[in-house]
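In the block that follows, a single chain appears as structure tokens, in the form predicted on its own.
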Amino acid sequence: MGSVEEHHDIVIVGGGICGLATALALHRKGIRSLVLEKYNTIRATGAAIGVFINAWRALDQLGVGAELRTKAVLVPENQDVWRNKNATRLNSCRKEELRCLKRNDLIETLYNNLPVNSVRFGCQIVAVGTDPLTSFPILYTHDGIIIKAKVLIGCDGSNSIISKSLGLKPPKSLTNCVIRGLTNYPNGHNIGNYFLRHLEGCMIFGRIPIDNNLVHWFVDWPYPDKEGPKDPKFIIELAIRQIKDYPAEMIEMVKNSDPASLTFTRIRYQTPWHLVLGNFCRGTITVAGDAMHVMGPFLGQGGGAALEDAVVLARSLAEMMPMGYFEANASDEELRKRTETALKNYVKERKLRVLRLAMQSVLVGLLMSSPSKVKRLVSLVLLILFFGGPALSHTQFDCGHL
């Protein structure tokens, strides 16, 4: 029996925040998109996600702002605190209008604003050819569905299938991981509207609250074993192990931790010289979000710089094909010539940006973990230089209307 062949118009690999964003955002300029997603059901990988200022006005022109403001207090100060030169910093983040969101809430919301069947669950690419008379892209799954596309759109994170399938070089990664959970008070908490962070050497312990129950916590730190532990009884051990020397109130947060809610990566992140060089569209085929430009959490700019990714390139293809474009039966040529404009205006837009969070994220990488002093005072005199210090003037970045 033959394989079963299908024909989209506009195909998303990845149903994370970056795939659903940009299925979204093309849906409120009229356009159908359909999302693959290799897991049976919706799935948000790390416990919570800051969200500042330039995502929220992201967020704002996908429509679902306020209601997703409803779901996180505003954090108005951020405090850094060096335990082995017993210094303290606080900044006010007012302006930047800081929240931390469950991944859960910003995964579901995203979906449950599009259409019902705009996401396709248990779907698993494993290649990605070209259709040798159209030249339009094609894609294999894992039970032998073949699904020829006109526009491709790889949301599919760091291991992305669709950026190897362009030529992109993999992300690297750090010895540094990371454990990250959550915590819920069910009378409350009370650490304050802040959000904390505890440098010591090359670790760094965090907590920020998302509502007055919650609070999302995390250890960075090097860790030399390649694989990390699964279970959540030795992850919550591991992280204990790394702040067993701070205040009780940290350990018992940790302790008291929903094990559902734990998570343990590798820190990965793409080289902002990859960034210059890579080519990030090739013929009606792009990427967005991490398999574009995966970065480390420094900056807390990840899912904020995907959710921009998600705007302008939906404006980008909207420009070129207007609603109800793919309906006027236009010539292969004629389409295939707009989607590469428009892919090559958005891959245009996007570069400098991203080029600068990659850049910005490895100094502040440097300057908050690394054990050498020279490398610590290098990257303090680049940041200085090109950024105007480790501040968050990156935040105030606006991609513009949808």
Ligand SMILES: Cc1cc2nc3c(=O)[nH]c(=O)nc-3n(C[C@H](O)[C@H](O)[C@H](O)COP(=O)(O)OP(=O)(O)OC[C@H]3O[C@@H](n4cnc5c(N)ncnc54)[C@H](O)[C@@H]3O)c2cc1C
Contents of the next structure:
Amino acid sequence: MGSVEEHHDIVIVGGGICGLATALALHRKGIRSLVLEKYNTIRATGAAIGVFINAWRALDQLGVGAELRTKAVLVPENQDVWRNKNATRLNSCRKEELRCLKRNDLIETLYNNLPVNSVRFGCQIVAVGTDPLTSFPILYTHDGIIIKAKVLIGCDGSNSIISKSLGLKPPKSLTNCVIRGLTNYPNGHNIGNYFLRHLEGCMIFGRIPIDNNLVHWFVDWPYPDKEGPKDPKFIIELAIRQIKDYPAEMIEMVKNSDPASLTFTRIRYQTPWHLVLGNFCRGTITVAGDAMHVMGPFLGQGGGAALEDAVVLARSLAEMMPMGYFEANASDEELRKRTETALKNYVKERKLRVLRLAMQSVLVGLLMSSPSKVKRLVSLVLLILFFGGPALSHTQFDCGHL
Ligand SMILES: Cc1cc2nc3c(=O)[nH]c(=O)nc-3n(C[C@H](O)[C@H](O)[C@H](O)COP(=O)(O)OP(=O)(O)OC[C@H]3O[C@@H](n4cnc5c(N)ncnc54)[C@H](O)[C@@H]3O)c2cc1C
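Complement to the form predicted on its own: the form predicted in complex with the ligand:
First the chain shown before, then all remaining chains and molecules of the complex.
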């Protein structure tokens, strides 16, 4: 039996935050796309996500900001506690509009705003090639389907097969791992309305309210073993071991987590020089989100940057291929030229922004959790020189109108 062959205009690989946001941004511009997701349902790993004003601006452009704001309280302050030094710093983050969203809420809202059949689940891409006749991309699925696309957007995360096909280097791994979870307090929590971080040596323990009942917590520390636990019982045990000297109510919070929310993740990041040297588009193929710029969680900006990518990419494509363009049967040659220009504009617009975020994330990561005093000092100096200090200035970025 011969292979099934399909033809589509714009194909997005990956139905995470970036893939769904990109499909929604294109939809808002009147451009149809197909998202291919390897899992069988929408799936949001990682419990919750801190969303700052730059990401809210992007969500507003996607038309889902107002709906999502009802799902998480505003967190007007953050408090850092250095346990070794017995020092505490309380900062206002009112102008950064920080809220912590359940990942499920974000993913479901993006998905629910898409037209039906925009996402094909259970469709894993296993190889990428080029059509020798047209030079457009060809995708091969795990179950033998051949998908020919005019435009291919890789939103397939940090282990991206599309990035590999562009010749991009795989991200690096830190020795640090993060356990994240959600704890529900049926009668309301009384943890206060602020983002709390305890910093001790190379470890960070944090918690942030999502609403009046639900709290997101995480613990980040060096964990050299290659594999981490998968069973929620062992994940909780491991997390509790890291915070055994912490106040009883914090240990209780971790003990009472929703087992389904728990994840153990090794931190991966793309080096800033990779972002300078990397070629993020070739022909009519490009990448966005973690597939382009996975970064450590120290700024809480990976997801926000993915949402910004979605807005800028859809805007660039729509500028070159306005509504109805694909249906108007333009020649392949013209379509290729226009797409290449759009993708080059997108990469040009995003490069400096993601480079700055990646650098700031590496430096803040070193400042917060490096065991070396020298590295911490150098990081602080560089942060002051290049970014005006370790503050939240990066959140004031505006990706502009869709
Ligand atoms: C510990 C931690 C904390 C974080 N905290 C924050 C935070 O507070 N705020 C913030 O903004 N960001 C945060 N981030 C970053 C954020 O989670 C990511 O940047 C964001 O999820 C990236 O979204 P994405 O869609 O690019 O990739 P992903 O979420 O990885 O989605 C990729 C999708 O592609 C699918 N896929 C992969 N390969 C294939 C294939 N071959 N075929 C088909 N489908 C495929 C996957 O199943 C997945 O659905 C954090 C990250 C970590 C690790």
